[in-house]
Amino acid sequence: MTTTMTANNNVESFAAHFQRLEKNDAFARSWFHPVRKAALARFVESGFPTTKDEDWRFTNIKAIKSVDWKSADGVSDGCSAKIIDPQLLEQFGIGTTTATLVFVDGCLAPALSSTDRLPKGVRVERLSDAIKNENKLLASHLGQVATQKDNAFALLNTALVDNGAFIHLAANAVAEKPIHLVFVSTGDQATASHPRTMIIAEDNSQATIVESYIGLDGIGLDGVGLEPATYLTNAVTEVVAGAGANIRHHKIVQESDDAFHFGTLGVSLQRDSRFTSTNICTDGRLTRNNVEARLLGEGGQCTFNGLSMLGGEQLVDNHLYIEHAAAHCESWQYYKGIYNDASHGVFSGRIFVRDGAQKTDAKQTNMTLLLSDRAQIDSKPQLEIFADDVKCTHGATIGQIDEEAIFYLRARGLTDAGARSMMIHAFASQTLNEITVEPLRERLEALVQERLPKG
C-alpha cells in the first residue's frame, strides 16, 4: 500500500503524511506515538539542513525536495511487500545465516525471510510487531541511542519509521552465523522508506549483523529492465551493547545510480563491550552516513572501518562522532576512499574525550586515493579532549597513485592498467579484510575487482 505525497516535497509534505498515518488507530494508540509526535515537531521546527550548516556545507540535498515521493506505509498492518523473483537477490547473499529478514520498499517480505534457525536467547522479528506487542525492553531503548536533536533525517525516521527489525540477544546468547537484514528498493517508483533497526545485546552476548541496502537499479520485479528511478532510503540503526557483549556489524550500501541514502548508526557501549563496524559504499547518487558511539563503561572498545569506491558524480559524506565518557576505553576509525571521474567524498571525524575519561586510547585515520583530476575530498579530522592522561591521534592523507610504484611494477612485466589495478586493490583490501563473513567478503572483493582498470 502506498500513499502519494505532495508534489512539492518539503517539510510540510512529510508532516501531512504523518497526519494521514494518525488516522490509523494502531498507529495513533501505540505507546511509541508520543515519541513519533515529538520527533515530528522537532523536525518541523528545524527543517532540512542546508549548506549553511557546518556539518552539511559540502553536501547539497536540494534535489530531494524536487521529487514527488511515494511512501510505503509499513507502519500499518496493511503493508505488504511487492513480489519479486528470489533469484534477483541471490547475488546479494552472504551464505548460511542465523536469520534473514528481507524488506521490499519498506515492507517485510515473509516469503524471502527466514527466522527458523534462531538459537536459544536470540530473537529476530519485525520492529512493528515488537512495538505492537509493547515490548518493555524495546521501549526503554528505542529512540534513546541515536541523538536526534541536530539530525533532521533521524527525526524524520522516528516520526515516519515504516518498518525494520528488532534483534535481541539475551545474556550469554551467541549467534554463530550472521543475522542478515536486507532492505531492497525496486526502483519502479520514487519511494521514500524509513527503515529502523534496534539491536539490544545483553551482557556477554555475541553476534554478527549484516545490513544490506540494495537497489535493483532498473531491474523490474520480473527481471525485465526498467529505467533507473529515484528513491530515498532514510535508515536508522541503534545498538545497545551490555557488559562484555561483542557485536560485529557490517553495512553495505549498493543503492541504485539515482538513489539517495541517509543512514544513522547510534551505538551505546557498556563495560568491557566490543563493537566493530565496517561500512562499504559502492553505489548511489548521494550517500550520507552519520555514526555516533558512546563508550559509557570502562574497558569498552569500538572500531569503525569504512571504504567508499565511487565514480561519475556520486557523493558520499561520512560523519563520525566518538565520545569517550569512561576511563580505559579504546576507539579506532579507519576510513578510506577511492574516487574516480567527478565523484566527491566528505569525511568528518570527531573524537570527544570527557573529563575523567583517563587512559583513553583513540586513533582516527582518513586515507583518500583520487584517480581523476576532477575527483575531490573534503576531510576534517577533529579532537576535543578534556582529560590529561590520554593517547589520541588523528590524520588525513590525500593523493594519487604513486607513479614510481607504477614504474617499478611495469618494469617487472605488468601493463600500466594492470599495475594501477594492483595498487588500487591493495589499498582497498585492508578494509575488505575486516569483513568476517567470508561469502560477503568474497563478493565485495569481486565487485572491487570488476571496477579496477583492466590489463
Contents of the next structure:
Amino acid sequence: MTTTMTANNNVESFAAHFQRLEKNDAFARSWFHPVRKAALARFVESGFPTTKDEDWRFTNIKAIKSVDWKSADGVSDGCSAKIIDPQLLEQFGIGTTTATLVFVDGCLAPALSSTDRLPKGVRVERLSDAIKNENKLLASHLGQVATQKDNAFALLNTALVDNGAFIHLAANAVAEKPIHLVFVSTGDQATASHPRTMIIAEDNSQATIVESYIGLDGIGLDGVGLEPATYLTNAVTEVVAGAGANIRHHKIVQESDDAFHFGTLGVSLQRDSRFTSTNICTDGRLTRNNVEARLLGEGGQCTFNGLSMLGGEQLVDNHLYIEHAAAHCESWQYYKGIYNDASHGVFSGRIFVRDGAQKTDAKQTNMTLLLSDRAQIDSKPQLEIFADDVKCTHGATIGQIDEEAIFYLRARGLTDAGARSMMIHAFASQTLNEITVEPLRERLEALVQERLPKG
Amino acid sequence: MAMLEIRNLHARVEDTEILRGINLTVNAGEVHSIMGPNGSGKSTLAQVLAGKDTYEVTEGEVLYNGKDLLDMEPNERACEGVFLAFQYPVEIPGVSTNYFLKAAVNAKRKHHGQEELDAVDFLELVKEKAALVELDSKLLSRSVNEGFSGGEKKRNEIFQMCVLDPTLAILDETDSGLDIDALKTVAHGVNCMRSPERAMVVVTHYQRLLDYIVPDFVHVLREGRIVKSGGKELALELEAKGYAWVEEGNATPVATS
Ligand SMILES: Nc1ncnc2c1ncn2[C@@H]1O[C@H](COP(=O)(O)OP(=O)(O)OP(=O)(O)O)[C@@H](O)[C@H]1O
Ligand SMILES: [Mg+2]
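Other form of same protein, the form predicted together with the partner chain, not the form predicted on its own:
Then the entire complex follows, led off by the chain already shown.
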C-alpha cells in the first residue's frame, strides 16, 4: 500500500460507512438520500483540505486523517443514549428552557430532554424525525444555507447527518425562554458524529438558541474527570431568518482536550431581520468555527461575537464570511482570544459587499491577548467591496498584558496574580456579557474565573 | 525613627545609571518637595520607591518605618501605606476605577487583618472622596483613565490617594497639566490629608503648586543626586533664578535632618 493510499483511506472509510447505511431501506428510500449521495460524491472528490488550501493555511488537520473514525450511531431509530447523570446538566448552564434536546454520543437522551413546554408556533424536534416525516419546509431549506463550495466538512455532514434538531418558529412566534441543544461526548474513543441543526424562523419570530458541544472529561461529577478522549464532532447549523425575525444564538465549544470540532454555521437574513451570535470556545484539541452569513434583504443586521480562551497546545480557527447582498445592512464581528502556553488562534474574517449593497456598515475587530511567548495568533482580515457607498472597517490588536498597567494596579495594593486576573477578566467579560442566558453566562464566567492566575 | 530613610540610593536601567547616590530622610508629619530639571531622575526615584522593577537598585538602602522597603513587593508596599500618584497615570481597558479600587482597599484591609468593606460602605467612602477632589463620579465606573482628560487623570490619582489613606504619599508632578482651579482643588485634597502621622513627597517642576501645598523642605535633584536642600524659600529662589543657578556651583550636597 502506498502512502497516498493511507491519506485517502479515511475518506474512503467514510464512504464505506455511507454504503453500509445505504443497505438500510429506510435510509436508501428517503427523499434525503439523493442529497446525501451527491454531497458524499463531492466530499470524496475533494477530500479533506490541506494547508495548501488558502482557507486552511494556518490549521493543519493532518491528525484527523490518520484516525479510523467509528461512526456515531444516531441515525438508527433504535439507538439508545448512554445514561449520564442528570445532575451533569446543571453544569451546562441550561436553566429554564422552552425546550432542551440532549444528545449523548449522537443519540437523543429522552430522559434529559424536554419539549413539552413549547409555546404556540414553536416546534422543536429531532432532525431525523423531521426528515423521516418528510417535512416540506425542512426539505426546501436543508443544505440551502451553508452552501460555501469546497467545505469538505459540511459536505461530509450532509452525507452522514446522524442527529440534531429541527427548530421551526412560525410567523410572529416568540419563544420567551431559550431553546438549548446539548451535544455531549462521553469519551467513546474515535467516534465521529455529524450533528445537524436547522432553524427556520419565519417573519417576525423571536428566539434564543443555545448549542453546547461538550466533552465530559474534566467536568465529571464530584470533580472526578474522565480521561480526555479522541473524538470528532462535525456539526452544521443552518439558520433562515425571515423578515423581521430576531434570533439570538450562543455556541459553546467545550470539547475534550483530545477532541476535534469542526462546525459550520450558515445564516441567511431577510429584510429587517437580526441575528446575534456569540461563540465561546474554551476547550478542544482543534476547533474550527466556520461562519457564513448572507444579508439578503435591506435592513438586516448580524453580529458575531467570539471569545476563545485556550491553553496547552489547543488550536481554534474562527473563519468568517459575511456577505452583504442587499443595501442598508449592518454586520459586526467582534472576536477576542486569550491564548496561554503553546495554544494557537487563527482568525480569518472576510467581508464581501456585492454591487448594489449601498450603505453597508460592516465592522470587524479581532483582539488577542497572548499570555505566553509560545502562544500564537494568525489574524487575517479580508475586505472585498463592489459597492461604492459603504462603510467597512477592520482592526486587529495583538498584545501581551500591559506591564505598566500591572504595575499601576500592584502599586495600589493588588498582587501580581490579582492584577493579571483583573485585566484578563476585563478583556473576556465584554464578550461574556453578550450571553443572555443567565445560568449559562454564570457558568462560563466561573469557567473563565477558574483559569485566571491565582495568588 | 524616621518614616523614610533613603541612604546612598543608586539605580540604573540597563547600562544607564539614573540615581547616583540619593540621601533623604522624611519624618512623619513632614511634606518634602523634590524639584529638578527634566530628566534629573525625579520620577525614577518615585517609581523605585513604589517598587517598579524596570529599575535595578545597585547600591544603597531604603528603610520605611524601619523595614527594608526595597525587599517588599509593590503590593506589599502599597498595603504598608506607600502610595504613588503617577506622573503618567496608566489606562486600563475594561477595568473601572471603582472596581479595582475596591479590590485595592480590601487588599490593604486584609493585610492589616481587618474585615473587607462591603459594597455600601465602599460606595459611601468613594462618594465622599470624589466630592473632595470634585471628581465626576461617573468617571469612576468607566475604564480607568481611558479617555480621561489630563486633569481628570490627576484628580483620579488624588482621589485614589484619599480613598487608600496612605502613610507615605509620593505625588509625581500631580500639578502638571492642571489649570489654576483644578490645581486648587487637587491641593485642597492633598492638604486635607496632611496630618502628623503622614508624610508626603511632592515632586514638581513648578513653584506654583507649592503656593498651595506648602512644603517643610525643598530638595533639588540634578543628575540623580540631591544637590541642594532647604526650606520653602528655596522653591521661590529656584523660581526666580532658574535651575541653572544650582548648576553654577551653588550646589551643596546635603544630608537632611
Ligand atoms: N525605563 C527607562 N529606560 C531608559 N531610560 C529611562 C527610563 N526611565 C527613565 N529613564 C531616563 O532616566 C532619566 C531620568 O528620568 P526621569 O523620568 O526619572 O526624570 P524626571 O526628573 O522625572 O523628568 P521629568 O521632569 O521630565 O518628568 C532620563 O534621562 C530618562 O530618559
Ligand atoms: Mg518625571
